[in-house]
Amino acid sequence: MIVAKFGGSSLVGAAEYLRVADIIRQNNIPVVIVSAPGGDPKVTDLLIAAYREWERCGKCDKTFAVVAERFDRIASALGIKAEAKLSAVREDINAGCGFDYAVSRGEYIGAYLLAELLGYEFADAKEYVKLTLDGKIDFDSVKAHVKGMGMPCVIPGFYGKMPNGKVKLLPRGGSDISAAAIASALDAEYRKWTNVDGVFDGHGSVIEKMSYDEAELLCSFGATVLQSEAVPLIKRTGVKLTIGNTFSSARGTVISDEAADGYALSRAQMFLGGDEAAAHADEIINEGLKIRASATVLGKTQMLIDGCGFSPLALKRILHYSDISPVSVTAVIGKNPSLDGEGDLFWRGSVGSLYIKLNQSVGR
């Protein structure tokens, strides 16, 4: 069994609605997670603002036409009709549904207007995506309710249910999260199809195979290609993830338990905290940022904080604390990487590489 996923760069109009249908019937796929429809601007980011409005003026009409607006162009094209569930969204959010549920709401309506166009079952996340009060894949939760689910189906990815009842955002691109939930708890094969041709190594060219451990480490200093935080779900249960381009037939990248071939690097901007930043660790973590890593050199405390997606209170909260440097940080894999300008080692492991240098465009 294949459980696939579409990300918003493949549902951008009708025409990528009707590629990603080809590929679905071709490769007789039974259960496809979506993404909100990308773009410019992102759908998820105009259901956003739609919400922001309403919490300044007690309506989101303004923004949730320019929703409605870019849905309806798609439905039109695909022969289907949306303005029922566009009207109720709208309706939900001047009603005070919140924020979870609002964002939430471009998965819904895209995950049901490609469930209509292929004629499978609109399968809403809530029934099948569990999560804990602190907004975690309940992976046990899921793994009882999805032997029920009902095939092919479509559902919606970026967001589950608490046991509240109450709708929960997953982490930005949790998309990927949805669907590795799901594919682990079927114990099927994992597909994802974006806009690139998998992961590139050192050279430009797509890597073929790298392990579940090189994969988590890449995307979580810096490769977009994948949330970081479905890589352990999909390795609980050894399933195999193919990241594939929508456009393309190339091979694309296949994540198991084989090391990579070749080897790979990413980048990302972090923040460097010593002994201080490290007794406010819990504090860091409840402003909503990541320890990505951490290391002891000569009894002095070090570690990576990952900004991405920070608020500008939660970084000047941090940044008081004065051993706090921005720095640009180099994950590497594989064997025989030209390291050069990478900066200094940080840390090593048994599947990569760490480095580090300051990052002087990042300021106070």
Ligand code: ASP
Second form
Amino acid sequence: MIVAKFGGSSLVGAAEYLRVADIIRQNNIPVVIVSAPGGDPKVTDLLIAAYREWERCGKCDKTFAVVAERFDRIASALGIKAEAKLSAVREDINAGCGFDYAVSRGEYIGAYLLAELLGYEFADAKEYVKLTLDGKIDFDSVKAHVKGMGMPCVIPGFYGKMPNGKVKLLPRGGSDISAAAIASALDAEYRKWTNVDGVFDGHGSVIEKMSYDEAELLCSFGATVLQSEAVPLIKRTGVKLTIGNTFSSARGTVISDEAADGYALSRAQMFLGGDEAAAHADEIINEGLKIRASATVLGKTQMLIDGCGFSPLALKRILHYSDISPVSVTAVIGKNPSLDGEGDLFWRGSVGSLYIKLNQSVGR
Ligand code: ASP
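Now show me the form predicted together with the ligand, since the one above was the form predicted alone.
What follows is the entire complex, opening with the chain shown before.
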């Protein structure tokens, strides 16, 4: 069975809704999780602003009108009526429904529209995405509840219900967590549709296969292609995740328990560039890592650091000493890092995340 998730960038307007509906029908997908419409600004950010307006003035009407207009435009182009749902949400916010409930309504109305468009059931996340009081997925409870879920259905992402009956938001980007939890609970395959072709390597090509551990490492550096709390959920149950593009037919990146060819996390080497890093060699050694070699390439000191299972924290600290800025480095899996290969030593700037080169041949 396939559980699919479509992010906000795949649901910006009516044209995108129609495209998503086609993908769902073509792939015969029985369970769909959606984010609130994206775009600039995202509907979620507009709802946050509407809530702030309510806090300031006791009414959210001015900002909520912008939210309503966004949804109205989509709904009327698709021939769906949304006015009653939208005014109910405005009234709920004005009546003091609380932040989490207010902000969750972007996913709620977005999922309702897609369910209507497809003729699928609307399955409210509060019935299935059960959370603990500290807002974490209560997996056993999710598992027990999804058993009774009617299909095919569309489920709003990003929120769930706590044992006290209250709706609670997941962290930003949390529809990924909702989808990972539901896919795991149903023992299904998880397909995540977004606006990029997958996870890119440092040479600009899509990485076809990644292990869960690699995906976790990538997330710990702030990669936005996956929500970090989603990975442990799929890892625990061995759910296969494919990240693909709503707007292209690229094959995407598959994340599973199969390691990417030739790479592993257990024992790793990494290159660290920059004179700042060299100046802090002592601290790096104090992190329990060894500097195996260093060389100057194109006027920059490059160090080959050798360690056993770098922890994300150690890597973060090391990067802190380096003049490689994690915000300007992209995900990288390099091939056989070597001190003289220029291509291996330079990281492309783009998505704001760093993926350290790993070479499993070291020490194996
Ligand atoms: N709409 C929420 C956000 O903007 C959740 C999500 O997109 O998954 O963060």
